[in-house]
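In structure tokens, one chain follows: the form predicted alone.
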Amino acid sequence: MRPVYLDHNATTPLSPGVAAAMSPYLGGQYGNPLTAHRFGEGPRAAIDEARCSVRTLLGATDDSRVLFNSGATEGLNHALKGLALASLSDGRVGARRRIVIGGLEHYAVSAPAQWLADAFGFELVRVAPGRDGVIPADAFIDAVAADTTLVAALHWANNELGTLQPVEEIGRHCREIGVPFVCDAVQAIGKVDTQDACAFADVIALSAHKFYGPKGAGALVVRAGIDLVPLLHGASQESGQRGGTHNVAGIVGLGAAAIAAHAGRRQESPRVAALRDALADGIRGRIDRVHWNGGRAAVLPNTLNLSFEGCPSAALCAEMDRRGFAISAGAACDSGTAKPSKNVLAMGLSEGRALTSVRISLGHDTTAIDIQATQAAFAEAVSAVRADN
């Protein structure tokens, strides 16, 4: 049997259609898009088309800026640092000094927010999730005040648990009171409806490799009227917001992946959700002492986070890998550590649950046969790991 890849939240394979769209810009269409001669015309037009594709995916207006970058880590750093540094007066923090983030944020949000607090004295407020893995909207809104809050940031979906967060309710409240709202939409693209994202989010970050595009390509969508200090100073690329020669092939790939994600979501999301539920039912029918972390909340259609009592996460992942099944012990950025899942702990669950949690994330290539084989593999792997512990 072929190896079964169930780690799509870490990264997705490059779609053949996306690879085909990129191909001309890895060869003959090599011109710099900012040059005035004919060699720049094709790349320049392709970048413009990719911007339109991203706007369509997120429901952005024509006056919104689509800033291409290396991915969401750069984009989220740019969003938080750009807003914060633009607010300084003579290097000092003003009255609006509070940064409010969710308690389950990716390091690309929590780390720059902490840096801003440490380096400049901004007040950082983290809103804790409930035991369902969801940040309570009322608690987040209570932490945001028009006269003291500089920026609020919340991810649309948790990369490890898959839990969907109340971004629309919080974003609309922030817009009503004039507080910029930054949304990490990395895990949401192609899985949930993002067409109205720009109606409630002022800055949105995404990475192409999370929705079958290339690694090293991302975008930050910025609503008109939101001022950011550039993160990378240089020449005039990206409206002066991000210096450096364009990654034309990567940008074209991002645009092609955005079109495919927009077109295919309605059919693909229900399909993988049914497979995920069948996998959860099959595992819990075969194996005792299994817990679905975040299962009480609305979750991404492709994501399943389970704790297997008596099975350390790393040992279970290794045992599954030996059988040809790729899963992960938490988020990819934490891979290889023996630490308990920070997200499971943040939910108020036990360290035992956090030390035995694994993430299974399905994708376009996942089939019903894969799900049946995965159920059997888990039963064997859990039995083997428990026997050794």
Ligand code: PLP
The other form holds:
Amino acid sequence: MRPVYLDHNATTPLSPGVAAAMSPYLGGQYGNPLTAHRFGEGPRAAIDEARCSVRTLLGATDDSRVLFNSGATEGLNHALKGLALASLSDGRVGARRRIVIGGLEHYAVSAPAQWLADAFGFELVRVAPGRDGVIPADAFIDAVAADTTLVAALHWANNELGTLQPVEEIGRHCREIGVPFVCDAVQAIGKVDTQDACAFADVIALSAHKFYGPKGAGALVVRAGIDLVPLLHGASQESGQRGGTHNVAGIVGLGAAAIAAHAGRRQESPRVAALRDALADGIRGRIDRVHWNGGRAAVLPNTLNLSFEGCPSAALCAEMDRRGFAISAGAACDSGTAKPSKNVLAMGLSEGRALTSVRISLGHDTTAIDIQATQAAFAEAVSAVRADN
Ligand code: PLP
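Having seen the form predicted alone, please provide the structure of the form predicted in complex with pyridoxal-5'-phosphate (PLP).
Okay, now the whole complex, with that chain kicking things off.
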């Protein structure tokens, strides 16, 4: 049997259609898009088209900027540091010194926010989630004050739990009071409806490899009127906001993946959600002492985070891997560590629950046959790990 990949929140395979769209830009269309001669024309037009595709995906107006970059880690660093550095006066932090973030943010948000606090003295406020893995909108809104808050940042969907965050309510409030709202949309793209995102978020970050595009390509969408200091000073690419020769094939791939995500979501999300629910029911029917972390909240259609009592996550992932099933213990960047899941702990759940949680994330290539096989594999793997403990 072919291996079954159930780790789509870590990364997705490149779709064949996206690879085909990229192919000319890895071959004959090699010109630098900034050059005036004919070799630059095709790549330049392709980049313009990709910008339109990203705008369509997020409902961005023509006056907003779509800045291509290497992915969301760069984009989110650019958003937070760019806003913070733009606010300094004579190198000093001003009255608006508070950075408000959710308590379940990816390191791509929490690490630059912490760095800004440590290096410059910005005040960092993290709003704790509830036991359902959702940041309460009222607590977040209470932490954001117009006269003192420089920026608020919240992810749309959690990478590990799949829980959906109240980004629209919070974003609209922030816009009303004039506080820039940064949304990490990495896990939401192609899974939930994002076409009104720019109506409530001022800065939006995404990574192509999370929605069947290439690795190393991302975009930051910035509403008109929001000023960011560039992270990469260099030549005039991306209106001087991100120097460095364009990754043309990557950008074209991102654009093609954006179009496909936009067009395919309505059909794909219910299909994957039905498979995910069948998997959850099948596992809970066969195996006792299983808990769905965050399962009572609204979650991404493809994501299941389960704790199996008596099964350390790393041991269970290894048993599943031996049987040909790729799942993960927490996020990809934490996976392989024997540490408890920081997200499950942040929800206020026990250390035991956090040490035994695994993430199963389905994707376009997941079939009903895979789901049946996965249930059987879990039953065997859990017995094996429990017998060893
Ligand atoms: N934000 C979230 C929610 C993520 O899941 C990830 C990656 O897993 C990132 C940000 C960072 O994305 P990248 O590693 O593509 O830069």
